[in-house]
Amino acid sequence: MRIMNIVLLGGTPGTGKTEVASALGKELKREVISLGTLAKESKCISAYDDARDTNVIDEDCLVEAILSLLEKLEDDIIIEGHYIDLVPSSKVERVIILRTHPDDLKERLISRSYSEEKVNENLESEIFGVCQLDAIDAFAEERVYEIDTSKNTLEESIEEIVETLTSSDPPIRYDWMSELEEEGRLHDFVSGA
C-alpha cells in the first residue's frame, strides 16, 4: 500500500498561504486543505475572540477532524494554514513557511484593514519567527523550509516551493529580528524593543 505524503504550508496572516497554496496544487495536481475551512465545516471553532478579532480554535476537535480526513485520503495533498503543527508528523513530506520582510508585511495587513493591533500582533509574530519555531518544533528542523514572499511574484514563489521539495540543501532561515535589530529599527516594530 502507498503511503500518502503531506506538504505543509504555514505562515503569518499576509504571507500568501491561500494564493501559494492554490497555485502549489495545481502546479504538482494536488488537492489543497485549508486548516481554517476544516475547523469551520468541522465544527471546530469554539469562541471568538474579539479583542484578537479571530476565531479560537477547539484544537483536540481539529486535530479529529484532520486524522478522519487522511483516512480517507490516498493521494498526496497539500494542506495550508496556521494549525500546520497539529498535523500527524510520520505523513508530512515536507513543511514550507512563508515568510514575509516587516515592512511588507505591514503593508499587506493594513491593505486587509486589520486593526492597528491585530498588524502589530502579526508583526510580532513574524519577526519572532513564531510560525518557523513552531514547525520545527513539531516537525524536526530538517524538514521545515523557508520562502521568502517579500518581493516574489507567485510564480517566483512556486518555483521556489518546488526547487526546495526536491532539493537535499539545508533549509534557509530567515531571522528579521537580528536584521531590524542592526538596521536600528526593531523598536518601530516590537513593543518595549
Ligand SMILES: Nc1ncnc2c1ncn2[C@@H]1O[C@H](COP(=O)(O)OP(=O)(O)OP(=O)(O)O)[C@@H](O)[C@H]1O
Second form
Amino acid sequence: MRIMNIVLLGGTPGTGKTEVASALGKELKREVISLGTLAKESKCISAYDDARDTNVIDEDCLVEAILSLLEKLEDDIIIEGHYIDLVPSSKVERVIILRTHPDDLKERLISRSYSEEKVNENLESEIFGVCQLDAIDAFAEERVYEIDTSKNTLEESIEEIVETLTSSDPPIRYDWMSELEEEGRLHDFVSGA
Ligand SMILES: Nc1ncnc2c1ncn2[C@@H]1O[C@H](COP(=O)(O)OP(=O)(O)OP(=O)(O)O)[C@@H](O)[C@H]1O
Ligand SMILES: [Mg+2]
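Form predicted on its own done, so how does the form predicted together with the named molecule look?
What follows is the whole complex; the chain from before opens it.
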C-alpha cells in the first residue's frame, strides 16, 4: 500500500462539511469519503437516540470500516464528517475545521427544521469549539486549521482552504464564546451562562 495523504474536514452540523468537501474534491481532484455514509453502508449505526434525534455510531465498527477502506485506496483523499477523530493520525496531512458564527449557524439549523433542543445543542457545541478541541487532541495543534464559513460563499471557502493547505502560517483560532461574552450575549445561546 502506498502512503496516501488525507485531508480531514470536520465541524459542527451545518458548518458546511458536505458541501465544502464535494467542491474541494472537484478542485483538488480527490475522492471524498463521507463518514456518515460509510457508517451506514458498513452497518455501524448501532441505535437511534430519540432524545437527541441522532444516530448512535458503533465506533469500533467504524474504525474497522475506515481501516479496510484505506487499505483499498491508493490516491490522496478527503474525509468529511462527525467522526474524523477515528481516522489514523499518521495518514492525516491537515485537518480543516469549518466554523460558523452562532448567529449564522442558528439560521442554517432552523432552516433544516431541527428541533429547538437540537439547534441549541449544536449551537453550544459550536460556541465551546468542541470539534476543533477534539481535533487538536487527536491530531495536534499545528495540523488543525479553522475556516470561518459564516459570511463566505462556497467558492471563497474553497479558495481559503486551498491556500491553507499549503500555508506554513500558524492556524487562526476562532472563539465565539469570548466574542459573545464581550458583547454580553452569551446567555442568549448558552443556558446558565
Ligand atoms: N461558505 C459556505 N460554505 C459551506 N456551506 C455554506 C456556506 N454558506 C452557506 N452554506 C450553507 O450551509 C449549509 C451547510 O450544509 P452541509 O450539509 O454542507 O453541512 P454539514 O456540516 O455537512 O452538516 P451535517 O453535519 O449535518 O452533515 C448548506 O445549506 C449551505 O448552503
Ligand atoms: Mg454533512
